[in-house]
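So this first bit is one chain, no partners, the form predicted on its own, shown in structure tokens.
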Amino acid sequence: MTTHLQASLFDQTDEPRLGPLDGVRRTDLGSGAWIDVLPGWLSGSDALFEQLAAEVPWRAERRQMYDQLVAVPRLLAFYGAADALPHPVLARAREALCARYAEELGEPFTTAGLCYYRDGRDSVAWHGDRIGRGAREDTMVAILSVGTPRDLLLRPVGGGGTVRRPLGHGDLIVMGGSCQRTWEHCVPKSARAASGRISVQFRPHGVR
């Protein structure tokens, strides 16, 4: 696949590698939800971005919206828990993730789902991961991201302030407690945005 990536003049290695988790900085968004970030977790990772962008088996969905199927307006792959991940460093970064939260979540990181935000047309609308058990279970959604920074915004169930994190460029988020059920997150169109970014979302059993 053809991509072009606007890239940062801060990440031009072209081995991917992981940074340590030290450096993870929580944020508590009150009703037991808390996100954790840290910048630039990957560095390498405009080069794992060229990659992941021409090499993952890439899918378009279509879904239905009231009495019509839409486009949906994003890229997509899923890899299961005995699924290869597409590259040696994103298994790493799922054993990494696993050591450092096993104690507060209790259970490993499994699956690895990718989206593909090819330009500021691609977006995903607000939501939380509540099929499966992040409907009614306190939980954690890692997310490692690279390419160009989109905004992710977080805002409570029901309307309230917003939060926004700018993610791209090897930054990764962990969104942990009740986010899922309380809190909605969304990546909006971008006017700014004239390349990609792809996230890959590492999620427990059952959690998607």
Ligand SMILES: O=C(O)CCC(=O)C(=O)O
Given for the second form:
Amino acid sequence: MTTHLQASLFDQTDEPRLGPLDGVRRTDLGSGAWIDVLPGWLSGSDALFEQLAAEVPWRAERRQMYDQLVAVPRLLAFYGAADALPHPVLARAREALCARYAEELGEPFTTAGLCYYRDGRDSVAWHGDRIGRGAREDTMVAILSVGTPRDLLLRPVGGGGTVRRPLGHGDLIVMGGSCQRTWEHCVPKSARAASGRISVQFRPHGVR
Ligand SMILES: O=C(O)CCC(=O)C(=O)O
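Okay, that is the form predicted on its own; can I get the form predicted in complex with the named molecule now?
And the full complex, kicking off with our chain again.
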């Protein structure tokens, strides 16, 4: 697959490398939900973006909308707990997240879902990750983003102010507590994003 990326001037190393997680900053969203954010956790993220875009076996999905099957506007890949991740730095990221959140989460991050937003026309609508246990239990979803930053928006279920976090170029966000039940998130379409972003979502077993 051919890619083209607005490279970051601050991220020119070829070897993807994780920094420490000490700089993570928590924002309490209320109703038991919070987000942790660490900009630029991964350096060399542009090289990782290029590699993932080219080498991951991306899947295009379709979904029923009224009487039509429409293309889901992003590409997807899923790695279960037993699957080798598509780059060793992602295994190291998962290990580091498991260690950091072990006590608070009480279980490891196991799966990795990858989403490829090819340009600003790709998006995901408002939702919470509630297919599995996130519908009933507090949990965490940790997202590492590479490529051109896109806004992740969060809003309380039932209405309220929107929180906006631009994420790309190695940024980390962790949505925790009741976030998947009491808040929703989305990545809206963007007229500005001419190139791609890949998000890697680490989740515990049974959270989708
Ligand atoms: O791209 C992102 O960072 C969000 C992905 C997401 O919300 C999802 O796939 O459930």
